[in-house]
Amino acid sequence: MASAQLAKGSTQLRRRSLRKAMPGYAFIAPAFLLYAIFFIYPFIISIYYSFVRWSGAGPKEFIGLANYQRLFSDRLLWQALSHNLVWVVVGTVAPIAIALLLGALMWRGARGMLVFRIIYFLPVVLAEVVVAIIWNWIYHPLFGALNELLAAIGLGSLTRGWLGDPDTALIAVLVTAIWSYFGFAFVIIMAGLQDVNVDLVEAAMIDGANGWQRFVHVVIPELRHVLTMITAFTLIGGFNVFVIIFIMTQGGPGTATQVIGTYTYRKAFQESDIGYGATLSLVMTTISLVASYLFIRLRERSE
């Protein structure tokens, strides 16, 4: 009898808890539905497509792990991955270094700081398509601003078709990406600098540390969580980069700027190799997650 009453009480308690939780479930349901439609379902269907051969029309042929085996002998994939690695390293270090330098210069209340924040953050507000079109004009071989500037200062020998030269195309697009992104890192770092313990900085000054030593050994460690967040975010973006390269070069000239994102698009939508394209997209996702996880774990261990 007692056990029956206990079970009944437990059931009533669960029902009461469920009624209290219903408003919360109702609030998160729309967001979860969108997340399921636009992330979970495409992710699951991509896994399925990676095991089939399909051109986008007609029947699908199940081929098991053949698409994954094909990855190891795909020379263009490894070339694209090398470009991604260059993008990740340079595209992570450069904007964060620029943002740190500007943050250090403006940290102690430089005049017009609000104006500078707006100016530096403005490229972040622009859509990537707009940024790519603007820099396409700047790099134009005939009337681009960059070549005209070089010619005006007596460096006409350096003028070239920046996006049409395999030796400069990747760096040119990378410069564009850094210009459009460092403002984001700058604003986040400036917010983090407001929480830096000024007493530690002053104590280091009293101990005889110069400006560089105070910045490296006091300020940067105080910003470790902010820098971890920015770096992880940038790492994911570096492996998933697509729009700015596709608009500016479409992976060319040749394959000089081909990255995994543009290579996946080429295989899936230009060559109608849906199965292999899905496999490449999963590779891109896996690399992004693993790189971010390892970086965050290493950072936590170092602390």
Contents of the next structure:
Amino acid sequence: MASAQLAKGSTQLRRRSLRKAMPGYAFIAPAFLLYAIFFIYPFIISIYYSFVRWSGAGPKEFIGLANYQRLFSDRLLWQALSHNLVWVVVGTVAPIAIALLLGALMWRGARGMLVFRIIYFLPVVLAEVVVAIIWNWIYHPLFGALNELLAAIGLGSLTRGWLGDPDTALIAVLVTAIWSYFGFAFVIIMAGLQDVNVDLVEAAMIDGANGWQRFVHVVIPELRHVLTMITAFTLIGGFNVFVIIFIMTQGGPGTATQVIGTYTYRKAFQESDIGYGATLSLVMTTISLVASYLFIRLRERSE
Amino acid sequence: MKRLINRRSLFRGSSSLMIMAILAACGATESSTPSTGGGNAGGTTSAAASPAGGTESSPAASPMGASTAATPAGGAETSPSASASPAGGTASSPSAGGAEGNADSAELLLWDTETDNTEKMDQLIGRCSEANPNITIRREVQTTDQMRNTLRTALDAGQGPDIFAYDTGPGFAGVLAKAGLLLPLDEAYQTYGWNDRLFPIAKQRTTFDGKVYGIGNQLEVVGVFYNKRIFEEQGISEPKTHEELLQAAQKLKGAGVIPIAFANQNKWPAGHTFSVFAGNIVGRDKLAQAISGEVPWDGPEFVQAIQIPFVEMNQAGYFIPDVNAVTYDDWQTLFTTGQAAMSLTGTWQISDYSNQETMPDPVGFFFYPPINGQPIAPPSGLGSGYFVSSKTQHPEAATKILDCLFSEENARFWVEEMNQIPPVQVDPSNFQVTDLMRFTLQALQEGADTMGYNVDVLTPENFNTMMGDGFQEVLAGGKTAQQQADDLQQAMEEAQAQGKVFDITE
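Target state, the form predicted together with its partner chain; input state, the form predicted on its own:
Next comes the full complex, this chain leading.
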């Protein structure tokens, strides 16, 4: 008897809470719909495409796991992934290092700090396409600023077609990416520095820690949340990089700057191999997800 | 053959999600929204599904105020022209007779890629609308890239245009033909006498598996343009052999001029250069066999066709320095500003090269001279072609419009007004064109049968990406000509295994 009443009560409660929640669902419905149409549906259909051979027109032929088997013997894929790895490592360490250095310099306040902040942050505001085109001019072998600068300071022997030389192309594009990104890391780190407990730093000073020790052992640990966030961003970004490479080199010269993003585009849309392209895009998604998940878990465990 | 490099239309998705979204969009459109192609049953003029990569609003993507010509369902009047062209568009003469016009009236959607000539194209369409008052044409212009990105999906979904301009190669129109998206035109060739009026190449290159599907347009040939002023100053005449050309290049280099404007940042130019050397070394027939997969690409002659330009001439310093870092646009600048003496490219450059404002010095043209005493086979091909969708509601009207576009009168319009060479056999002697254009017209009219092939138009796409990447590596010195030839052969074998190779031998 009592339990029945209780059950009745709980149904009522559920009904009431549902009624209460209705406006909430209604509010998220438009966003969810967009999410479903532009994320969930494409994601599922990509999984389907990864099991077929399809040229983008005409019949789709179901080929099971053949696209996945092909991944393992695809030399160009592995080469592209190795470029991604370079991108992730250098593209994560460099902007953080630059941002930390600048942050440390400006932490205690500097004259015209706002101006510096704006200058450092400006590249972040520029669209990636714009950044890529600007740096194409800087690197231009015939009238680029970089070569002219080198020649002017007597390093004329170093001038070259930066984006056309397989030895320098990847690093040249990477420098561009770092330039466009470090401002973001800088602003986040500056914000993080505001929260650093000054008492701790002063305590370390009294204990005789020098500037470097204070920075490494006190300040950086205090910034760990901020650094985790930035690293997670660059990890995902490093595996998804596309626009900047596609515009600057199209993966060239040869395949010297091919990353999985540009390789996927090439397979799916230039070679009309939609099935394999979908497979590659899933590989890319999986890698980014796993890498960020592992990274965040490791961070959490170490705390 | 012509690549329109449109930065605006570059693929922008930066994440895998975007790529997936696009992949999915290919599928999504299959089951959505009412058809806009091929005039709907009720004669409604539904707004055309904006083609072209959605948000990219390049000015060219929106047709010149066209596509508004509303044909009332069963209305007695048919406004003759789709385009607001000064020529025929505004004069809205009613169609011949109410009842009759009713029966035959058709509304066609036409997609073309005349972004540079869009007003002229409006005029041309206006002429054809006037000649066929029952047919209303809505015209939408897109960049070549946009067309490549959207056409296949649109046709597959039944939403595409009735008539469209598209690349003729097996990787493009060939794929559509295989998927059953193109209307066979064998009958139309008979009915309208196209076999006599048009060059055989217009039919050959649009024939797949024994059926003809289109009319190839924009006849083009690759050769050497040269700056007459520089040649005169250096006392150089048109070279008659490959050796003479090399001597001239050496002399020019000594004089501080870039001998040959060639650069390969864009990856595709090397394919044209390779086509020139392959044609002149192995000859037209053997090149056709190689393209068809009957002769291997790793033989010594093809290795030589890679070795001579990309290793020997490059190392001798006859090309633009930092060859892989310089774009096709920069190459044009170097040539038109007189910093380079020769430009090894296609006749699509004629309008730029004969324009006093862009190119102050006079320009001459010769085909790349014989190598090893072999007859030359300059790469010639088609910039694009016109095709009809197999899903069109009005096949007859569509072929009528094709017939009009490539009539003898309109051939002159293509040449004089649009600087393009249509596949129509004409006598150009009284055309009002530049000397450079007249020379090319005559050469193409006379030599069409002995011309070689532009390889990348005819080979499968994986072969083309191998050319694109591999030639850059050879130019950079990281790969030998033999290795590249081996890789090309391997790419060809892979394509053959997938049934992507077309037989072009006659």
